[in-house]
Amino acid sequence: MKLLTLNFLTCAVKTCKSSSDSFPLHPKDAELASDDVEVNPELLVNLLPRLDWKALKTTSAEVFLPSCIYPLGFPQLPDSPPTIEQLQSDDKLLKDLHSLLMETNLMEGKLVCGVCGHEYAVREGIPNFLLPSHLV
């Protein structure tokens, strides 16, 4: 599962539909690997303004804990998203995005949400998201 999809995901658990605390989810003894992926640039831009930049920088940060089993080690994101304009004329800012999103993989561990606590287990990329019936 890319590091891209965690901006999209939130608990599955209906009472944590309200709070917003419920997203992102947390990465927990996360397992990264690496592909290569060919820059494309036009697929950034047009991404950006679709990020949830805090998510996306609070994601990056947990990820690269030392809880995860082969951290991958990569630059702290600015505090605020790069306009189209920096991200155009920045290639190192471009690759480190790149890279971050579309060549990070998240291969085991779980997904927790900070709200119930409940986690989402994560086996060969793929994440688990059926809830037991009480949680539904």
The other form holds:
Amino acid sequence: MKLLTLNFLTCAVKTCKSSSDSFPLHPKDAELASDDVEVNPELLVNLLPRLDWKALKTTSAEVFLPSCIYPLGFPQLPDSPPTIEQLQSDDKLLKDLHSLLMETNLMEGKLVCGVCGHEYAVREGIPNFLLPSHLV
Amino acid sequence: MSRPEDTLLADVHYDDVEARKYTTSSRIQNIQASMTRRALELLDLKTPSLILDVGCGSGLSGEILSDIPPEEGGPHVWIGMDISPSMLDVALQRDVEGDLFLADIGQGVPFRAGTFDAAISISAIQWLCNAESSETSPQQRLARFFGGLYQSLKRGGRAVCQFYPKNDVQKQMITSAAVKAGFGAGMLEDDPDTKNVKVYLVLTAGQSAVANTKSGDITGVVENMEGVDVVDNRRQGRSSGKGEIKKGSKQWIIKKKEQMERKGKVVKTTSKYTGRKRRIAF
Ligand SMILES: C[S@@+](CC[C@H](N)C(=O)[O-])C[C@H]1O[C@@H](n2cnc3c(N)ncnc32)[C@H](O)[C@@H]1O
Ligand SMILES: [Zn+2]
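Right, the form predicted on its own is done; let's see the coordinates for the form predicted together with the partner chain.
The next block holds the full complex; its first chain is the one shown before.
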């Protein structure tokens, strides 16, 4: 699962729907893999206004800090989101954002809800969102 | 034609053997590809978009989305949800580009509001007409699905669901669940009255530039297409008591006119244009 997807995913448990802390889900014991994907600037420009920048910073800190990838020059995100114009005129920023959102994949581990504590298992990049009926 | 939907659960029907058989059949590959292209045509996306593929299976529908060239507004990025581990397994082996979720759409759509530009569903939602367990009803599952889909789409976003209704009752059940969730809805049938008939439910979430046609919320696309039935029982569905007359409606204007006439005032004659929205002409 791309890190992009984590920026949109919420807890599926019924009682968490109204709580803003059920987003983003927190990766635990995460194993990452990097994929080669062709850069699609128009897509990033389309998505930029929809990204939750704060959540993106949280997620990248949570997945990279415990691993050894982070210190090896992995992109540091700016503190506030760039404007569309900034993204379009800054090649490095575009590439960094692309590699973070589109090329970095969560392969194994868990996604944990900050409210109810439910853990969604991730195997071979596929999160299991099937819920027992009393949580729906 | 036998309908596995009637007797089995989706995750039981699509086991390893069936998932492989389904995905490697070139007949099925062609049909799913052409229906996906049709759905995309109805979505009318102009730029690379984030799309939800509901009941994505082994990725036969999703891979079309990844393959749309830039000249045609692609390639799109998609996220797929499916309840069958075997189908998802085949998707993994085929190395599809979309992200996959093992999930039951009858339990909802776990993405924050306004996530997706659009959604497609190819040959999947008829499965929702059967309760997966005794604890839920099809109505409840349809409500969760369409409710979740509605809020996960950006305002003005569209969803196109091709599905195989068993009969008119199912068609009605699905459409009215979508309308109840807030969607503007239209139904399109390709090759009607043949055994190859294909039914597409076209949905819009809230206002968009093209949605401003006479029913106020239906996609312009659907309305102007041949063979399309606009389903808009939303208004009737929402208004309370029977016989209520909505302010500004044609009926309301006629009633006002009658009142004014009784008071001796001169009023315009009622015509087929009475009470219609005036649109700005460009
Ligand atoms: C005929 S296949 C279509 C797959 C794919 N869209 C395609 O065009 O090839 C129908 C799919 O719907 C899935 N499905 C059925 N009920 C579902 C549910 N409640 N939640 C998620 N997926 C479901 C099945 O597992 C199956 O993979
Ligand atoms: Zn939760």
